[in-house]
Every structure is written in C-alpha cells, then in structure tokens.
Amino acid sequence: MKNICLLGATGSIGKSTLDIIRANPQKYCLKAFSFYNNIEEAKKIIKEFSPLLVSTPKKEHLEVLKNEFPNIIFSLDINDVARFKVSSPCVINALVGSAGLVPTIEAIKAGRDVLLANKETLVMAGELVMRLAKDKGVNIIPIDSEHSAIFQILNDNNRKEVKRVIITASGGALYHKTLDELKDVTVEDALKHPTWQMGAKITIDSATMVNKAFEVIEAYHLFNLKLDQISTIIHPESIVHSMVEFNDHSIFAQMGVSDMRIPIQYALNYPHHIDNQVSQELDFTKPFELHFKPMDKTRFKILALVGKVISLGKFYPVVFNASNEKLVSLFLEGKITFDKIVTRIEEEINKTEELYGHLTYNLENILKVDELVKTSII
C-alpha cells in the first residue's frame, strides 16, 4: 500500500490521480492533500477518501473545514503535505506555477521520491533540485506525458547510447495562426486545446509553445542531456508522446491515447506497467494517421530563446518562468494581447544579467528573483 501525499488535488492532474486511487483502493491510499481555492471540491475529496491532513493557504477555507471535519488535521502550510509522516509515502506534485518548487524540495529533504508534474520546479531550479535528489538518494519521476514517455523508453538502460530525445508538441490551439494574427486572439480562442483537457495556465503555455520550451529545460535536467540532444517536433494527434533516438539511429516511440492517468499510473508503479482500469486503449481496429512536422522556430520564437536560457543558466530560467506566469495571468485577465506574452518574456530575459547577475545562485535568491520579476511586470 502506497500512502499518497497529493499536492494540488483539485486540478486536472490531481483529479486524474484521484481516479487511479479510486480504482485501486488495495494499492493506494490518500493520506494528505492540498488545494488552493476550490473548497467544494475539497469537501468531496475529504468525504470520499478520509485523509488525515489537508492544507489550504486560505484561512477562511480552513475555518469552514475545521468545523465540518473536526477529526482531520488542517494546515495553512502546503509543505506539511510534502513531508507528512506516513509509512510508504509517495509525494505527487500536481501544482501549477512556482508554488510547486519549495514543496518539491521539502519532500526531497524528507527523503521521499517525488512524482513530478509541476514543470516550474525544474525550470526554475533544475540544477539545485537534481543535485539535492542525488544527495538524498531519492527519485524524481516525471508524470508529464512527454517526459514519462522518455523515462519509460530509457527505464535506466542505455543512457550512454542516446543520440537525442524528440519531444512532440500538438501545436496548441493557435498553431495555424500567423504571427500577425496572434494580436487578435481571444482568451476563449487560446483555451481551445485540440487534444488535451488541461487547466487555463498550461493551455495558454501550450498555445505560446512556452510549455514545450519548459519541457526542453526539464529534459535537460531530468535525463542529464546536452542541449543539442533535445529536439521538438509538431505532432497534432498527440498519440506519440515522445521518442528516443539511439546512436545507431534506431528510434523508439511511446504511444497511447491522450490521458494523463497513464503516465501517472506508471510513475506510481515504476518500473512496472500494471493493468490500467481507468484509461482506454489505443484502438487499432479503426484507421488513424500520424503526422509529424518540423518545428518552426520563427513562428514559435520561444523555442529559439530556450537555448539561450539553458546556456546562460543561473537566474535566466527563473526570469523566464516568472515573466511567463505573470504575463499569462495578465492575458487571462484581458490586460494584454496574446502576442505580447512571448515578446515581453524576451524583454525580461534580456534584462536578467543587468538586474540579477550579482546575486548568488541559491534557493533564497531564486525565490527573490521570482517575486521581483512578477511584481515589476504590469
């Protein structure tokens, strides 16, 4: 029995995780979870799974829940979930944004493996996080579909024989629009992802291709690759989730339906593939086609910028992530046009050395730069 501590239970990844727990009560038990704002959904989770600890940063939610569920421990500190003391703990980080970084670090410090969906952890502090995980002897197991695909293909074998990894991208909701047309994109347009059901922030990241740039940074750290060993291509069907090419030019692809419950279940049972009771099979009795197109880095300029971000390191990825978070929020609020997201990210990246180059690279300053960037963008 794995006792699960779930960070971000009411989001899309959190809900997929709960589906797996629900279908496998003999294997998994939800012991602790966090949520941000959806108190009604949190109440449903408490009633169904009877966790021991629940965390929310909102005091008003805390008081309501304490009155309704007096036998449960409640906390304002999300890190209490990451380091909650249970036997056979498994921490799943399904948070969105920079809020996921410190809980990941706290889980690692507590000696727990982390099943990681939070992209920002490795984008902001990949070098620091992977070094700490190695020092503590814990695993960072990806549950992004793309990195899970690479992880499954490698499965700790043949790492030295890898020529490159090929990360696929659907193209997002706006793939067919020109650069000139992007300034007229509405929030509703940008949220119409063609193949995945995701939260608003990650759906916008998919449309700008920032999501794919983040995945390049994640792969760089997760698999200890060089930048020229990571490539991206457009694959609109989202059936091939990533590929690995070896030195002899053999290419292995991981395929499946677009369902995040598949990589989550694999991560929970790594290195084994067990019966999946919640996801559909890829149906080969019906014809379908797979298309692959080169990534246009003029159209998706952020993928040309990510090489600079990785090469310069230190606070460049922090600025990249923080500026994106703030600008996506401004777009969703109707305060900037869609085309300004990437152009203003580039502007912020270009100021990194001048503004933050004097700082020592450590967790305290990573969090400081993250906050400074977000407060400076209006």
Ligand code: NDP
The other form holds:
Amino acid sequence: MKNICLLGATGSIGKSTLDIIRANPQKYCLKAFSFYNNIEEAKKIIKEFSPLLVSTPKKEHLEVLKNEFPNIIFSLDINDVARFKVSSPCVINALVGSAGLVPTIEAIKAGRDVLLANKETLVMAGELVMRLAKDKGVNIIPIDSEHSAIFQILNDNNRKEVKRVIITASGGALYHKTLDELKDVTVEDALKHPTWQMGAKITIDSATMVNKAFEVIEAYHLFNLKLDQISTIIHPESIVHSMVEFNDHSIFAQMGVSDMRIPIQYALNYPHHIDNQVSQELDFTKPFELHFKPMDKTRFKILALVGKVISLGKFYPVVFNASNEKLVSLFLEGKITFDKIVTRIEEEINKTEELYGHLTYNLENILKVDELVKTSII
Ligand code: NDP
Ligand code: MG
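We have the form predicted on its own; now please give the form predicted in complex with this ligand.
Every chain and every other molecule in the complex is listed next, the one we just looked at coming first.
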C-alpha cells in the first residue's frame, strides 16, 4: 500500500491522480493533500478519502474546514504535505507555477522520491533540484507525458547510447494562426486545446509554445542531456508522446491515448506497467494517421530563445518562468493581448544579466528574482 501525499489535489493532474487512487483502493491511500481556492472540491475529497492531513495557504478556507471536519489535521503550510510522515510515502507534486518549487525541495530534503508534474520546479531551479536529489539519493519521477515517454524508454543499459530525444508537440490551440493574427486571439480561443484537457496556465503555455520550451529545459535536467541532443517536432495527434533516437539511428517511440492518467499511473508504479483501470486503449481496429512536421522556430520564437536561456543558466530560466507566469495571468485577466506574452518574455530575459547577474545562485535568490520579476511586470 502506497500512502499518497498529493500537492494540488483540486487541479487537473490532482483529479486524474484521485481517479487512479479511487480505482485501486487496495494499492493506494490518500493520506494528505493540499488545495488553494477550490474549497468545495476539497470538501468532496475529504469526505471521499478521509485523509489525515489537509493543507491550504488560505486561512479563511482553513477556518471553515476545521469546524466541519474536527478530526483532521489542518495546516497553512503546504510543505507539511510534502514532508508528511507516513509509512511508504509517495509525494506527488501537481501544483501549478512557482508555488511548486519549495514543496519539491522540502520533499527531497525529507528523503522522499517526488513524482513531478509541476514543470516549473525544473524550469526555475533544475540545476539545484537535481543536485539536491542526487545528494539525498532520491528519485525525481516525471509525470509530464513527454518526459514520462522518454523515462519509459530509457534504462540503465541504453542510457549512455542515446543520440537525442525528440519531444513531440501538438501545436496547441493556435497552431494555424499566423504571427499577425495572434494579436486578436481571445482567451476563449487560446484555451481550446486540440488534444488535452488541462489547467488554464498550461493550456495557454501550449498555445504560445512556452510549454515546449519548458519541456526542453525539463529534459535537459532530468536526463542529463546536452542542448543539441534535444529536438522538438510537431505531431498534431498527440499519440506519440516522445521518442528516443539511439546512436545507431534506431528510434523508440512511446504511444498511447492522450490521457495523463497513463503517465501518472506509471510514475506511481515505476518501473512497472500494471493494469490500468481508468484509461482507454489506443484503438487499432479503426484507421488513423499520425503526422510529424518540423518545428518552425521563426513562428515559435520561444523555441529559438530557449537555447540561450539554458546555456546562460542561473537566473535566466527563473526570469523566463516568472515573466511567463505573470504575463499569462495578465492575458487571462484580459489586460494584455496574446502576442505580447512571448515578446515581453524576450524583453525580460534580455534584462537578466543587468538586473540579477550580480546575485549568488541559491534558492533564496531564485525566489527573490521570481518575486521581483513578477512585481515589475504590470
Ligand atoms: P491546475 O491549475 O488544474 O491545478 C493546479 C493546482 O495547484 C490546484 O490544486 C490549485 O488549487 C493549486 N494551486 C494553484 N496555485 C497555488 C498556489 N499559489 N499555492 C498552492 N496551491 C496552488 O493545473 P494542472 O493540474 O493543469 O497542472 C499542474 C502542473 O502539472 C503544472 O505545472 C503543469 O504545467 C503540469 N502538467 C499538467 C498537465 C495536465 O494535463 N494538466 C500535463 C503535464 C504537465 P485550487 O484548484 O484549489 O485553486
Ligand atoms: Mg507535456
């Protein structure tokens, strides 16, 4: 029995994780979870799963829940979920944005393996997080479907023979729009992802292709690759979740329907592929086609920029992540047009050395730069 500590239980990845727990009560038990705004969903989760600990940074929500559920431990510090002491602990980080970084670090410090959906953790601080995980002897197990695909293909025997990884991208909601047309895109248009149902931020990140740039950074850290070993291609069907090419040009692809419960379940059972009670099979009884197209880095400029962000390292990825997070929320609030997200990210990245180059690279300054970038963008 694995005792699950789930950060971000009320979100898209959180709910998919709960589906798996619900379908396998003999294997998993939800012991602790965190949420942010969605108190109604939190109440439902408490009633269904009877966890021992529930956490939210929102004091007003905590007061309400304390009265309704007197036998549960409540905490305002979501890090308590990350380091909760239970037997056979399994920490899943399904938080969105920079809020996910410190809980990942706290889980690692507590000696827990981390099943990581929160990609911002590795974008902001991949170097620091991977080093800490190595020092503590814990595993970072990717949930992001592309990285799960690569992780499923690699093993101790073939890891040193990798020529490159090929990360697939659906193209997002606005793939067929020209750069000129992006000015007039509405929030509703940008939120219509063609193949995946996800939270709002990652859906916008997919439309700008920032999500793919983030995934290049994730792959760089997770699999210890060089920049020229990571390519991205367009694959509109989202059936091939990514590929690994070995030195002899043999290419392995991991395939399946677009359902995050497959990579989540694999992360929960790594390195085993056990029966899946909740996801569909890929249906080969009907004809279907798979398409692959080269990535156009003029149209998706952020993928040309990500190489610079990775090579310069240190605070460059922090500025990239923070500016994106703030600009996406401004777009969702209707305060900037869609095309401004990427152009303003580039402006912020170009200021990194001048504004933050003097700072020592450590967690405190990573969090400081995150905050400074977000407050400076209006
Ligand atoms: P959602 O927005 O659906 O869920 C985010 C979760 O985090 C919710 O539980 C939310 O609480 C909580 N939360 C939000 N802000 C804060 C905060 N400041 N402090 C504490 N908790 C907070 O996101 P997704 O599930 O879509 O994505 C989660 C992560 O997984 C992201 O990093 C994303 O990029 C990555 N990912 C997601 C995929 C997907 O299919 N959704 C695929 C691959 C990666 P509440 O809802 O109560 O407000
Ligand atoms: Mg992905």
